[in-house]
Structures are given as C-alpha cells and as structure tokens.
Amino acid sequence: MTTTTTVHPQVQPLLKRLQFRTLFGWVMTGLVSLCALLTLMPLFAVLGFVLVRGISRFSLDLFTKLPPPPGLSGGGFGNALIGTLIVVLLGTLISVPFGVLTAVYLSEFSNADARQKEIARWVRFGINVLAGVPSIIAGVFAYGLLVTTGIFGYSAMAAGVALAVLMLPTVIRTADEALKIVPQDVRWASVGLGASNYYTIFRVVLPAALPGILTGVILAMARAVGDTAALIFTALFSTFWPRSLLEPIATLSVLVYNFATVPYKPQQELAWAASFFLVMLILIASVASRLVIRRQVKR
C-alpha cells in the first residue's frame, strides 16, 4: 500500500524558489571557497619554492660566517644578519617615539578645537600620503639628505633614517586606533581621581593600548625587514662584519639581491637560503602580532 503526498498549487512556487536559493548557496560557497583558496596558492608557492631552493644549505656556519668569495662554496650571511638587526632596531629607535606621539595628539588633543581638529585632518592626510610613497623614494631622500651632503655617508645610520621614514605610519596608524580602542570611562576615572590631563595620557590610557601599539611596532619591523630599495641607497653592502654605524654594512635582502644575480653557483644558493630565512622572519612577525592582537581582545 503506497501513499502520495499532494502539494498544494499555491505552495509549489515556494518550494522552487526554496530549492533555487539553495543550489545558489551552494555554488556562491564552492565559488568563495575556490576564491580563498586560489588567494592562497602564492603565499603557499613562494614558501614552498624558497623552502626547496634554500633548505639544503641551512647549517649552524650560516649563521656564524662571512659569505665566500666569488666562486666558492661554503660561508654564510652572519655580517648581513647583524647588519639587518641593527638597521631595523635604528629605524624602530628612531620612528617609534614619533610615531607614538604624534599618534596621542592625533588621539588625545585634536578635539580641543576647530583649528586643532583642521590640523589633526591634515596629518592624517600626510600619513596616508607618506604610506603610499615606495620604498625607492624614501632610500633617494635619504640618500640626497644624509649620503651625498656627507652628514653619514653610507652607513648603518643612513639606513635606519630611511627605514624609520617607511615604519613611521606604520606606527602612527596602529597606535592612534590603539588609542580610541581605550573606553573614554577610563579617562574621565584618572580625571576624576584628580590625576592631571598629561598624567592620564601616559600612564593610563598609552599602557593600555601597548598591545595595539606594539603589534604596530611589530608591523612596522617586518615591512622594514624585507625592504631593499632603501638600504641600497643608503647601507650599501659589505662583506666584513660591522664595525661602526657610520660605515658601510650588509644586510640580508641587499645580499640577496647581490648574490642573485651572480653567476655563481655557491652565492645563488646562498642567496636562497637568505630568501628562506627572510620569508621565515616576516611570517614570524606576523603570526606574533595576530597573537598579540588576540590577546588584546581576550582582556
């Protein structure tokens, strides 16, 4: 004994139009999916091509030695690893207490008035200026106001001055919404204690937002890690260790863009492995400021 099921006429179209939203939910998913997964394919590629290229010559010497001469094999990139450390660490020296300052004026002071907030808006059109200028651009600033008048030369002090031009908004972003993030209650509870405008400023609200600022900082640090165009207008490159802020000094994505282009065999490996190591630290810093960033949002 079978039984059917009738549907009423007037509900018929509503279960087509049920089943045609459906199967388009269903293809608009498969379509995203495809989307997020083709977006990630490069980030995957170059990982896994400069894994492959730059793994085989990972050893405790690429670390501790100088690179070979032309043509022979061995060495390693320690100089131009010391050299990156020290120019990113004289560029963050030098952008973040600007950064961060002028982040609380943009945050804390220009709502004192009309020609406060005028100001405020200009500013904030510069930032947005200066993060759109490339790389190149601020290694020739540096290299017209610094190397050519011979107030450093090419040195390690030429470099942080260009890398500190290109981590500036960077910082002056992240810190400045690390700011308004911090509850207004906060303030007016420091005010109300009796505590002084500037007091409040920078011992309550700027502690607070340190996690948002320091994710800033890390940002900023990973972008300056990687940058070539500036520091070959600037830090130059050299294959002794450093000796002096004022001299010469090398560094990794420099080396890499020498060591490339040679003919070399041994120098082309080496200049993968750079490329691996480069690569390793941007992902580093990146997944250390999501970390900080969640922690931020946990509290």
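Residue numbers count along the first chain shown, from 1. Computed from a prediction, not measured in an experiment: that's the story for all the values here. Here the rigid core means the biggest group of C-alpha atoms that line up within 1.5 Å when the two forms are laid on top of each other. First, how it differs from the form predicted in complex with the partner chain.
The rigid-core alignment places the CA of residue 244 less than 2 Å apart between these two forms. Once the rigid core is overlaid between these two forms, residue 31 counts among the residues whose Cα shifts by 2 Å or more.
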Contents of the next structure:
Amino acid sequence: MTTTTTVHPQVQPLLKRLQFRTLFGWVMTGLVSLCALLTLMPLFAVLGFVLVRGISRFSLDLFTKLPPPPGLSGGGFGNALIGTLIVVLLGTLISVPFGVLTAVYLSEFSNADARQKEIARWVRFGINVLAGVPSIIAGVFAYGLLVTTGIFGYSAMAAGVALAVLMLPTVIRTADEALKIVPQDVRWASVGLGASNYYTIFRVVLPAALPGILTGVILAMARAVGDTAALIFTALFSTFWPRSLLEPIATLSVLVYNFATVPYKPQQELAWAASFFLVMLILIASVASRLVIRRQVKR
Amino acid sequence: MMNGATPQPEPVFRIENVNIYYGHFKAVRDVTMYIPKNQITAFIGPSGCGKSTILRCLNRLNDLIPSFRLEGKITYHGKNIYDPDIDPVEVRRKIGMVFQKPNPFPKSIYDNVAYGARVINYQGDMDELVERSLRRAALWDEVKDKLKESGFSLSGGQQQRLCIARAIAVEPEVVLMDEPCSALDPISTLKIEELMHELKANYTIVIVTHNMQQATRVADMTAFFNAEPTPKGGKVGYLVEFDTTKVIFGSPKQQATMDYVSGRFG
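How about the form predicted in complex with the partner chain, since we already have the form predicted alone?
So here's everything in the complex, that chain up top.
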C-alpha cells in the first residue's frame, strides 16, 4: 500500500504488469524448449533402447567368444570386435598418411601461384563431393576395384580401402583447418632460422597442429566403426576368428545387420548387445575428441 | 656514438638502387644505403614506408610472399644475395631474425633454442650451446630451472629474449629485429635494449622501430624512411636520409626528417 503511493509518476510505467509481449515471451520460450527437447529425444531413445535390449547379454563372454551356430545359445562377438578393430585400423593407416599430406599441400603449398590455387580449389571441391558420397558407394567402389578383380577378394584389406575412402574427407578437412590455425609467425620464425620448407612443416607446423589432426582422425574412425554399407560386400562376414587380412572378416556392424533379422533369439540378442557396444564406442570416441580439442585450447 | 667525421666501419650490407614490388604494386623505391659491421642500425619512419619490407629483404624472407619482386642489388660482403647462385635458406642461417610479436615454437624452452642448431645439424655440445645462447640473451638465470617447460610459459619479454636466444644460437653474423619491443612493457623493453648493446660486440644488428627514443638510445646509425603518394593513388616508401643517429636526431639535412624526429608528423 505504502509502496504504491510513493512511486513517482515517471516510474509507474516501469513496473511489471501482464502484457501481451510478456505472454508471447512465455509461449515462445516454451515452444523452443520443447523443440530442443524433441531433438534430444531420438538420441536418448536410441541410447535407452539399445541399452535395455543389449545390456541383458553383457558379460565377459561377449568379448571373448564366437557367435553361436543357429539353434544354440550363448557365445559372443569376440571375432567381430577384433574384426572391426582390424578393419578400422587398416582404414586409418591408409587414409591418415594420404589425408594429412594432402592437407599439407592444401594449406602450405597451394598458395604459390594462381595455377596452384586453382588446383587446390578443385581438390577441395573433390573432397567435399567425396564427403557426401554414401558409404554404399565406397563399398561398391572397393568391391569393383579389389573384390571382383580378385586383387584381394572379400577381405579385411578390401574393407580397409572402402573405409579409407570414407575417412579421407574428414581427415583432410580437419587437418587442413588445423594447419591453417597454426600462426604464420611460427613459420616465419622457422624459415628465418634457415630451416627448409619441409623441416618447418614437419618439425613445427605439424606438431603444433597435431591435436586438431588427432581430433579429425578420431571422428573419422568413429564414423568408420559404425559403417555397415561399405563392409557388407567387402569384408563380408565370418563366424570364425580372423586369421588373415585376405579372408572375409566379421565386423560388429555387419554382425548387427546379419543377426538382427534372423529368427533365432540368441543371435538377435547378440545383435542388440553389439549395437549397444557400437553406440558406446562412438560416444566415447566423440567425447575423447572433445577432450583433445579442450586440451589444445588450454595450451 | 660516432659522428660523421670518424671513418665508417666496414659495411656488411650494401643496398643499391633497390625497388621492391608486390605484383604490380611498387612498395619501395630507390633505396641506397649500407649496414655497418658490429653496429646497430635503426630504420625509422611512419607506418607503410617500407622499413620492415627492406629489413626482410636482407635475409630473403620476402621470398615467401609469392608476388614479391626486387630490382637492384643487396650485397652481403660484396656478393649480391639475390644472385641466382645464392641459396636463400643458407642466407637465413647467416642472417637471423627477431619478429615484432614474440613467436616461440610450441616446444620446450630448450628445444626452442636448439631448433636452429638442429636445422644445421650442429654436432657440438647442445646443452652448452643452449646455455651460452640463453646467457647471451640475458635469460639463463630466469629459465635455467625450467628448460623443459613450454616456451609459452614465459612472460612476453622473456619470450622475446627466448626468440633472441634462438636467433643467436645459430651464430649468425647479422640479427634483424622487426620492432622487437613493440609488444613489450617498458621494463622488458629496457632489458632488450641493454641486451642489444651487449650483442653489438659479436653481431651486426638492424632494428626497425616506431619508437624514436629507442632509436636514439640504441642505434649508431639511423635511416629515416617516408612514404609518398603515387599518381595511381597508392603509397610508395623511400629512403629520406641515412646518417649517424646523432645527425638524424640533432641536425638532419632534410626538412622531412626534422619534422618527423621533432614529432611534427608521423
């Protein structure tokens, strides 16, 4: 009571009261929050679903045993886990040297003259197109190039090449960006000390860009781990332990693809457990790459 | 300090009728001067007058800029360093550089100093070289207990002295300094200036500075550059006057120099 009487007339309109714009603000805040929640839902739904369906089978056996033959229960996806690691590692070993050296060209050597710039523009364009290529195309490419020709046949090698094609754009783009962030001063300093271009790049520029490059490699690996289409007709599948890089090899994603739809319960459960494990693997990889970035920012 | 009457020491560099272009743009015209041995030569002048450009020509660092082109001669002990039979990488080993912003490598203090020596495949005692270079750069006492720490852990002034240590570790004959104190506080600046006086005994130093007091404090010789508008609407830098620091700041022969050093423009 006393407060209302003491308010100066100039202050009166400043007091809070219910207006249309206040209401509108409330409604809109609610709407955007709802949309944000809805977009998060699929993530948690997927996580929750594979967790519920997959967790029941989680045990050490899962990682150490072979999948059971149809009709039997138990077993695990040990061979597929090792197969995935092998295939992704092969893809990484192929794509990282090519990718990083391409990025070195794009960022360090393509500014020399107009012709080089033009080449770099086309290379970047090509990488962008490659980044949009569906993984099944990468699979068909490796199939046509390495499997049907009999160079490798259905094998871990062919699968590694298919995955490398998928990983290449991510590796190149992130390495290119990471190299560009390295301050120009550092290059001048090194060259000013009488270092050659290559010495400068390998001793100063690349080490400085390493955290960024690692992030890109981890992200590319995360993509490769989960990819199925590139593997279906390159790696094929196997119910045995991997013995050689030139034989068909089991992988987690193809195991999910094969087992999810078969009419046997143990196989279906195995597919769910493998799905859960894959999702966790990708989650961990994403978090790890974040941590690498954060460390780089701190320095 | 010398005056105009004393005989000049042997020049390390002679810059003769140098014009510098970036593409079709003429950046600097008609520079003729010399850099005396074991002395400090300062380049002063307003922004955009080509001081840094000239400085970077002395160790062919401008070669990194694709459109760069130089006419005229820059001789180092009588040999034109722009001759086709000169290896620019070797030139930079003899003529070191310290930059405006301290730019240590993202490596340990030790590795920063050892970098240049590793470039030239130095076979001697690396620990000894690192210590000697850091001592000469007046930084040893501050960093001797943390040689393995990152070069970035140092303060700005320390980082700049680290860069000086890094530059002198390869035993160059000349050290070029491009506004080495412009990013530093007055105390660090003073330390670097004292350091330059000490380095003079072993090295020839060329410094670009915006700070005229600094030029009077450290330089034996001073070159004053200015920029003039071109008909096409750009600006071209040129050398106005080159003489002992005493003459440039006391009784310059050119009116433009007088105006600049007395603070009337620039």
